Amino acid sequence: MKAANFIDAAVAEYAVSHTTPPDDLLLALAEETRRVTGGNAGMQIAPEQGTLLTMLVQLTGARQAVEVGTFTGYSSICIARGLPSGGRLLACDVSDEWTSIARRYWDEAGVADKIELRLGPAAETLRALPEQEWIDFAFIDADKVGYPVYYEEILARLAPGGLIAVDNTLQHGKITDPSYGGNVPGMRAFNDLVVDDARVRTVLVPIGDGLTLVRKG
């Protein structure tokens, strides 16, 4: 996992070397992620952003949490590890396969009893959540066409003071270039969007591939 790509690198470094490190249980998952999903480890966070999740829900206080997007589990297991007894995680994701991963870290790592995976498309599972302001806590990392869906559906349940984490919102430093395809012009409007949104406040944070922080009122 290479700190972030579009800061001068020594400071990227410096920034990662000065963070408090994974354990061996999250290097082992981050290890066994490069060799059995190949080009796909990329969706995995980088560690400072672990650190830096489970901060944030110790931080807010959070009891409820979702996450859309779990992959191989690193994520949900630094949001868990920062909830309180009690609190509890719903995952979301599609794939059986990298998920099925998850589950044996979860357990390893003794939070299996705080989350719940659901498989299927996130917006269909969200859209089926109490229509009430009960989250505390929420995490976007997935398809990056679905983040306004992903976004819209949290925020109506977002408990006022809430926070959202949304991933890859820099998109590798291409996000400033207009000419660049991809991801990056969905990944442009739905930042634009977030800022324009008078329902939060928010600041994009150059850590890993950007991770924008959404607050609720």
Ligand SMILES: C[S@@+](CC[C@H](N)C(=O)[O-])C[C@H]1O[C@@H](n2cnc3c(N)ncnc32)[C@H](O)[C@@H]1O
Given for the second form:
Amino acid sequence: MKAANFIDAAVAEYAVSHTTPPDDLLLALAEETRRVTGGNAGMQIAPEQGTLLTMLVQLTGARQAVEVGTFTGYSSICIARGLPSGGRLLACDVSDEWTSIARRYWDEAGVADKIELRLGPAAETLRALPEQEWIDFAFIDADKVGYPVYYEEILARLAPGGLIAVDNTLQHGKITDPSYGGNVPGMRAFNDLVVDDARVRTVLVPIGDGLTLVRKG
Ligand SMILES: C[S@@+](CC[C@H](N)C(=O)[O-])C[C@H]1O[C@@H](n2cnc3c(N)ncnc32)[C@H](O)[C@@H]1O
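Given the form predicted on its own above, what does the protein look like in the form predicted together with this ligand?
Entire complex below, previous chain first.
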């Protein structure tokens, strides 16, 4: 995915060009994803979001992370790279085909020992997780209709001070336009739910396709 398309193009490009770029491994993964998955490659997070994810995991000192929506592995590698040795990422997806690419790159990136993949509907995977507050960092980037459920199931298990990052919350800038259907009205309802949630503090960051950061407590 290219730089945020709801910001002046020159400013968006400037911001990206002043953000630490992806390394050769992430560039190769992005290239293979484009070649193998075609139009679906647009689902991959933007490179500057990847840099931010690694930094957020480092800043929060997270040891236990959960990702909902792994695809070919770009965001999972960025998260795993921010975890300390002994840190763990539970990666949730429904696609064996797409995550088989992720698994190959996890090996190449040297993060495979930190990541456990769970294939199946993420709502079921999350509901089956221990109900204590053990998650330090979570990234939600799967089917948009599932967001409210993923948010609630993760928040219930999030440690105080833990962080959830949620992708696509600006819907390519269509979020404010009431004439759009599809995922836009549902995302608007989700954004309202989060900002009105007294359990959290939140910032909607206009990076990539919009990345909402939610801190518990
Ligand atoms: C936007 S992509 C994730 C992109 C990924 N974060 C990256 O950086 O490349 C969405 C992913 O969610 C997965 N997905 C869709 N519905 C799902 C569900 N109900 N449970 C779990 N994963 C799901 C899809 O298979 C797809 O790989």
